[in-house]
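Just one chain is shown here, as structure tokens, and it is the form predicted alone.
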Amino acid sequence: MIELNKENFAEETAQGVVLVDFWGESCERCKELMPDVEALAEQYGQEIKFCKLNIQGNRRLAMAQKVMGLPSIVFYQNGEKVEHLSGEELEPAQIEDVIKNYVA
């Protein structure tokens, strides 16, 4: 999963379909999801791509995201975004699910 910050983040979400985990050091639900998560771009990492980002650091890009909660899992499709899970009981059925949308 590549590492998102302020200077990469419109580079790598511009072209094709892009999967963002936005996580914080303490949000333990999106630490317990990251091990799902990774599994997920193992999978599906050659047709969607997989990115994070500690929002510790990057709080403004975070808020210009309207992610104003964690755990978010944020998709991008050529630079838009068109999707966003959130919440407590966030699952990573749920997360997979909309990954399938997006793949052939």
Second form
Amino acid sequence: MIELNKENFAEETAQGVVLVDFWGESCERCKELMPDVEALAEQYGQEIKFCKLNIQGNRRLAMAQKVMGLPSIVFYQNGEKVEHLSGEELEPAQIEDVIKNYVA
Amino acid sequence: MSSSSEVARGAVCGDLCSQGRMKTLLIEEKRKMGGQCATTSELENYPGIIEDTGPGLMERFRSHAEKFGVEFERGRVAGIEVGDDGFHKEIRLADERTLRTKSIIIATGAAPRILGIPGEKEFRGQGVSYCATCDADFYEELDVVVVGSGNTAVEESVFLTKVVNKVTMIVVHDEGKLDADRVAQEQAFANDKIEFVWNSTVDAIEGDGLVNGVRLRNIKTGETQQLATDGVFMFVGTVPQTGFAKDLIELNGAGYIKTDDKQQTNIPGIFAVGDVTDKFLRQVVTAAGDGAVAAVAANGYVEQEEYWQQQVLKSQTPVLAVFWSPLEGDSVQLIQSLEEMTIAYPDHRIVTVDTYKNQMLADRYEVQEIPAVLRFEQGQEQLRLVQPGAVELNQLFQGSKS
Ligand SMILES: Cc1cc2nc3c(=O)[nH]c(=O)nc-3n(C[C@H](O)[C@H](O)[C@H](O)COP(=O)(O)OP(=O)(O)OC[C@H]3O[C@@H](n4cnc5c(N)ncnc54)[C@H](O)[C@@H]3O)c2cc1C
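Right, the form predicted alone is done, so what does the form predicted together with the partner chain look like?
Below: every chain and molecule of the assembly, starting with the one above.
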């Protein structure tokens, strides 16, 4: 998964379908989900791009993307935000469902 | 079904199993143990732990349980059933696996209550939050609203003030009254970054991509007002997680599991502990205490039940089960007489049930008066004598074959 930050965010999300996993050190649920997202990246990485963004130091960037809560999994299509999954009870299966919509 | 009470129970059960008998499996749906406790960065009032984070304490619980040989399994429990023998139980997981066991301890806790007001779902992750630890960083120097006034709401508000510009607590009660305990209230009132709106509820959460305000309603006057805010933290209580058990286990009106003083539910051998139960105080220490009680009670249940199965229900020869109490002179006498009589009937065996220690069996066989003798053959009750006289006792030996 590609690490995003202020410098590369716009460029990396500009084309195709991109999944961004917004996470932070103090978000336990995020760290719990990460291995599952990594597994999804293994499986679907050919078709869509998988990225992650640590909100530490990138808070403004996250907020500009209208992300103000963790965990947040955001999908972009050609640079446009098309889907935002969030919440403590977010499950890998829900993420996979959305992925399937875009790979089909 | 894990977290604080569960992991603590794990530690206690592990203790028992290291003494030789019980094998303990802990089922948790999340990858990480720790339940609600693992979502708070400042854990208070767990004795002996002066300062630690929620996840920090839970990690200690976990390694304690591990040390005693507790096994861990990831899965979501979707249903539980009692087998035909009344002893074995089946746990059905969401992925269709089933597990067989003799005793279950439910510790599924509670989850934050969702109010279902307009905007709440829509702005999830875009200004609506249920976890201060997770999301506080976003609100550096910004204004937030906290909905609720219980201990959790106050503690999390105080935590938020370290980061945010201002916290406004929306409280349904009259001015000066919070649901939180006195110590927490004083903390809230003393904090000059916390403001209050009294007698009010939130009608709607509004925004454009991100939250920019809430619409409040004064429940006394009916008046509504807009309050600008960058975020809304919801701490309006929790709901017990009992969906998988509600057809089998008795719940109170609010959905919490009813238990007796051994943490046992209405189903023998199924126990419940921690936040999911009907109780006065929901904390880590009380959850862990429940866990200790349930672990010992579950161990007792399994031992008694195995003894009854082997000695009575699976016995090849007739069994005379005497329900008695050491406090009853008559019952001591009765056991003596029966023991003398079995000398002439060596294929008959006597099993005694002390109803003071084992109320469960007395309840199951509906033995209300003691002493009582139940004659079992092939696991079936054939004859029952309640407070029998000396002559009646002969009937017990004439039941079958001879
Ligand atoms: C923000 C916050 C701060 C708090 N601060 C304190 C504090 O400072 N001091 C204190 O003493 N207490 C505090 N508490 C309360 C404390 O966290 C709880 O009392 C305690 O966690 C209860 O433990 P439990 O095991 O009963 O339930 P929970 O912690 O709710 O754990 C239940 C577990 O069961 C799992 N589960 C649920 N359903 C299923 C299923 N069907 N299958 C499998 N697994 C399932 C869940 O994933 C969860 O891990 C706080 C709570 C919150 C929310």
